[in-house]
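Here you get one chain, nothing else, as structure tokens; it is the form predicted alone.
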Amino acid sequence: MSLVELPTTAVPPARRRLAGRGLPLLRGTGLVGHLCAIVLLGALLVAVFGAAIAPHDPDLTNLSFAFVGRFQDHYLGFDSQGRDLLSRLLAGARTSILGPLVVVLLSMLFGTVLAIATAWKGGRFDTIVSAALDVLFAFPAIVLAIIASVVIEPGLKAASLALSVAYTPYIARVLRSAALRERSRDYIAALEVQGLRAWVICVRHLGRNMLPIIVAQGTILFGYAMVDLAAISFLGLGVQPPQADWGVMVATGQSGVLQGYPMESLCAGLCIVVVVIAVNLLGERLSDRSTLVTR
């Protein structure tokens, strides 16, 4: 039986009333889920258009304005190099948000393919892949990203690729359990009897019915990827100055904290915290909803 065919009596009445409201993707997440989605949508729009709507050049330096507070149309003041803080926050959203998004997409793609393939094939193939994934578990994600940045070159590309590889076994293990559960359902056997090819069943039916769990896990993973990439940039191995990035701004703002001007580190850190909290809260609610639906 596919997930679409599950009886509505499996869902408590209160949950059913809540699930019928809001956008289809956010049904069942409640008011908090919708508010978090609005925050994330706003952050994504800023990441895409932030550099275009920045009131000033984010890289323009003027040391005579170093650590100057709010001044005319410079609403957040200046950093240690006399650059407009608001403009750098808007421009830095691109790497701070789109970078983790790339990590999530790549790791979810690799993890989903491996999970479905191992659940479908089983046997020796499942054993070999599971053993390889267990080896990757021995390497913490951020350590692997740091090694890649040092060996290849400091920058966002190497760190993002390394994090994508490091996150893959976590995603594959969670989704493999869901894929095995779907693989054992009657509708899969019925589709096989009809003569459909394996890849058609996996893509059009099995994978589609796993979509709520995939979305929930990807949402949760985004928060981890954002924190890890910000930490790598903070260490000087991610985005390189003078390019604007929230993690870089937290690092370069340390001198201002010691001199009594914490605005740069405070604003950049607050942006990271708000986005991570929003994405984690939304991910938890999506995860609860997907668990409820698959019962």
Contents of the next structure:
Amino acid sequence: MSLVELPTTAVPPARRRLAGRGLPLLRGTGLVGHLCAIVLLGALLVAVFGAAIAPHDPDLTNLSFAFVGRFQDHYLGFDSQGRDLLSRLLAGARTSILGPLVVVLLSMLFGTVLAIATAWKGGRFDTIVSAALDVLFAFPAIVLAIIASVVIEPGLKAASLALSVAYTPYIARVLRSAALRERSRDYIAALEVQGLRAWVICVRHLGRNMLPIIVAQGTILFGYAMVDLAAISFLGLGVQPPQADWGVMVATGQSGVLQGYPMESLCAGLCIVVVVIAVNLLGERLSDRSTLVTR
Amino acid sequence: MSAADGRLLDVASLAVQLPVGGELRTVLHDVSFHIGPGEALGLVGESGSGKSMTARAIARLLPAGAVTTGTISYAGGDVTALKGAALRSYRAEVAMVFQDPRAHINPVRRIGDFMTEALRTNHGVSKADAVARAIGLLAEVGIADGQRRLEQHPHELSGGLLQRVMIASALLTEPRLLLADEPTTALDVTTQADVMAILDDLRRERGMALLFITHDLELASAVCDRTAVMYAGQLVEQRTSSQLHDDPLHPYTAGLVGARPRIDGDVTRLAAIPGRPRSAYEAPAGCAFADRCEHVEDACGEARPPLEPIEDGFVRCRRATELRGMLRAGGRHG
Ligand SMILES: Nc1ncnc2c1ncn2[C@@H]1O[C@H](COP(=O)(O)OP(=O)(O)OP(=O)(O)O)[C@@H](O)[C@H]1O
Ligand SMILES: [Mg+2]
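Starting from the form predicted alone shown above, please give the structure in the form predicted together with its partner chain.
The complete assembly is shown below, putting the previous chain first.
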């Protein structure tokens, strides 16, 4: 009698992870994916309710407390203006997270529409639009942000708009090849023969079946948008001080760093890094999953 | 040409070129046939002969960059020029059944969505009516539990069931012309016979015209009034099905008839055509079949023979009249 019964149908680990348990939206992203999602959910809650749960007024200055460390219920101490650091981090989450969110939504919308339209129409339309996008692609996001801050006024609106435009060619290019692949699939031809309108096929079938890739790309883009927006704020072209914002805080914390009080820059930087890492890890997993699903 | 002369679909001198690696490659060359209302035409040929391309040209599904010459007219109107609303209303009258049902149904949508979407968005049928009609047609193609099937996804159905769904869905909008591109090739033999019988019954019942594509000449003869044979992107012969089968005029047709295993008395014989099939772009300059034909003469290689009318159809062979009667099914001469 054998001591060990070998399992006859061993599921390879990769398959198990894919088929895996988990929330429907995150299925197949593994433990890391779920942890990242929890971090991001927390960040989103802070973005919405941060200002309300801040223990102190984030804009109340008291120069006699400048650079004072942990003190009573001021857990992270004070910044160069003597404002409560924790409250500023909580309040600053709103622009720091909703800004990139707007950028992602806008550029994904523009990019997806352009990708599907060029893939569907092909021919001269495709050539012209792709060429125009290539030209746009050559402009660095920062240059567009400078132009926007001159044309509009420096602020979150101009910065988000500039980034949305700057990212659109990138998204359109990535999604166009996915749309082309989907367009050439036989079920699309079958729908065409049924006499359905092109936009009906594009929205209800082609676009919908590309959703996994769209979500994955959007997630990865969020990280870039966050870092770029912070950089733009750092340069003074984004969110304007004294409004609390992580990017602005990294910038205004500079003077403290030089004087040996790095808390403000460090904390704000850490917040950015944590959110960006979480969103990138999740995005990578979603995108792995989407390529496996669409094969 | 108009509908008045009894033709629903008229394809004349159709030629199609497709872009391959920067240059145009001929895939169809001089294809001509017509189908009357309620009539069934078989289109037979080996793999790569251009059967699917012909159907795709008629359905306006050619790949981007395709160059089409010749005419395709439907009910008197030019199909190749249609666009927008006119193209959609043409497509509402012409339905297509594809060879591989699994690839041709959106895998993430339910069967019900697939079957009712066109009815609801194009024909203004209410959801309840569309569902009722779908269930009715599923019953006609032999799927009794239609209600349940409509809720399922394609991966939950077998190939045979899916092909029936495809046929039911094609018939749902009551088309006047059905393009069936090897509708049974992906199915196992018993299912093939079932599906074919269903298709044939429904067609006769509804007086629907049919272009039936297959590589099985026997099957085409059984289902169709007339049969056309394609070789290397051209039509080589088109006759009434029984004549084509019993008295083939083109050596290639004769080879096709002979290529089927037949049981004649006590011998089982498989007379294959020597050589491999040619695509249109690699066919020889004169007669496309010249390099595989056992009746070839020097003159055959000089000019491409035209499609010549004979009493019950057309044939594209210089020696057709001369060889008549010598090309009995499966016969090898030498
Ligand atoms: N997208 C394409 N681009 C270029 N050439 C193509 C393309 N699709 C098919 N062809 C060529 O067109 C020719 C005709 O193909 P078609 O699919 O019509 O053949 P068929 O008669 O339907 O064959 P089968 O019985 O295998 O379905 C073939 O030589 C094929 O290589
Ligand atoms: Mg084919």
